[in-house]
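Below you'll find only one chain, the form predicted on its own, shown as structure tokens.
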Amino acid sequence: MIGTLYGVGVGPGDPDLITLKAHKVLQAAPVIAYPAPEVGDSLARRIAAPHIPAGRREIIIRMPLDPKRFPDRGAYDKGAAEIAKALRGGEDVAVLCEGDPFFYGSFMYLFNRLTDAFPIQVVPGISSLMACAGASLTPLAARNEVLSILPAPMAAADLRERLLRTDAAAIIKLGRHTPKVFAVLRDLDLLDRAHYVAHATMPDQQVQMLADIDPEEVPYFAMILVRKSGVGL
């Protein structure tokens, strides 16, 4: 008999946003595995930690953060490896994953990799992007407009075409890159629209309007929330 693979979305940061599913998981799997920086701890791991029992095996993915190299597929290869093992021996994994496992999560590198040769869930999570929302008071989208999904690491010429199509977006990935996307909506006159948010409900979240921040000192979780329209809820 082989193993489950779980994919568990533990959430954007505050430990009580955990789903009741997630929770019943984290209670049953003997193992548990997540991502983590080649040094330092892992933020996923940080979140779920008041819910995982003492004794659990853990099997730690270490990878490097630098964009130029992730996903780094040697770390991916062998994290899978490890995982496969446990499963083949009858242990079920849970993998933490940040927010949702499905919406720029961590987890799909795993998921392509194993699941051919396992039975596997997804358990969803709360996304940064729901965390965000709520943590500005800003609603996302209304009745038929579109809400597009737009990564800061784009060209800004991109950027712009698509900020031009859609009624709200939200930009994600922001970092490094927020000083060409703050000038893009400032070209568009759209600065007064966009709320900043970053660390999404965890203890050290920021929320401003973008006008008001330093774009040259914004972390990678960050996002802008921009809906052009404000009206008509």
The other form holds:
There are 2 protein chains.
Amino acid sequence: MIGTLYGVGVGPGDPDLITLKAHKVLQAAPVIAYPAPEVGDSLARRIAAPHIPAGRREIIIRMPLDPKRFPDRGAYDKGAAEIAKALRGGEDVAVLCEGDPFFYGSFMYLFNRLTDAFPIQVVPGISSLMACAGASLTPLAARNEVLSILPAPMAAADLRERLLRTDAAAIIKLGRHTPKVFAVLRDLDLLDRAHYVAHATMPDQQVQMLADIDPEEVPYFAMILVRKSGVGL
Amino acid sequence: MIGTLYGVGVGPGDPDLITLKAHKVLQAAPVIAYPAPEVGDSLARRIAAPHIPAGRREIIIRMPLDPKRFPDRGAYDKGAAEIAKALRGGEDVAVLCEGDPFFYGSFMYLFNRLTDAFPIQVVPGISSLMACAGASLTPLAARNEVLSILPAPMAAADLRERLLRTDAAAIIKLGRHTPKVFAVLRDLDLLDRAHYVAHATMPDQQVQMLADIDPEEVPYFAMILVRKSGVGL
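Go ahead and give the structure of the form predicted in complex with another copy of the chain, now that the form predicted on its own is out.
Once more the chain from above appears, this time first in line as the rest of the complex follows.
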């Protein structure tokens, strides 16, 4: 009997924004695993803390650099090997994933390494996309509108083209790319439709119009939501 | 004292894919409201059923036609007026929303009518996007990839252009538009990367490669996920 690997979305930050299903998987799994920085806490582990019973074995996948910006092949190889050992021993392993496992999540690196050898189940989570829309009371898209998820590191000209061709957009992975994004949105006359959300659903949540923030001081876990038309109907 | 309006995401179908927060709001709210077809059951009400205590007052917003395809102004006017009356009387009202309230959800029509007069909170839900990715074990997007949400009713040429310009796509609202979508994907040589999911997380869930289904027999609550590159790393 080999174990099952669960990719468990733990949501955007508020521990109550975890699903009942994720809660049940975390109650039952004898082993949990999660990525963490080289030194210090794992965000996913902190979000899930109230749902993890005492005495669970924990596999910590330490990343030599910020795993969101610089995923490290060797760290995932090592983590996957450790998880595989537990699965081969018949233990289920729950991997904690910020937001949703398959929406720009690092879980897919473990998934890729383990999917041929082990049964895998994914428990979807509340992603930052839905969390930011809810926090800022900004509908993402309606009816037959096109919604584009645009990572901020792309070139300004590319971002401009894509914003021109979409009805609504979520611009993610902001951080140091924010001044460029700010300039493109201003140029397209979209600043008054651009909502800024940082640390959605966490105690330090920040919701403002983009025009009112300092684009030089934006964290990585922030998002801009733009919708060209009003709600309608 | 006026009441608060809650837009509550009840998730894609599995009653366990509701958040603890949504569960708590539904335990506390004296009034629940939801859209329903002119005759018969509301899907959102059915998903949320295990979480709704007995004896709650229910405001049913009857739609003269399929509300996803043909939202009806008058029905929302009437529903919003009934909700407003409860809120003015000091009662909190929880509106049940399939998936997530702000991801192509009809909640935004109520939101639009009530946001100037009442406090509103949105409880994000697991959307069909994340549910279909999890059900089909298909990562949506990674790193700096662009993800496009494309409603199937658009013209074939438009769909083709947008698919050419994106790294990954979710094609939604399929139904009778599926033969057109199928032809465009075949033409772009993307059929072998196109995953089809219907009724995600429900008892009648269907997960297949798009190439293996009959495009003439596709329900409205189905989605195609395409990702051009592999997982990488």
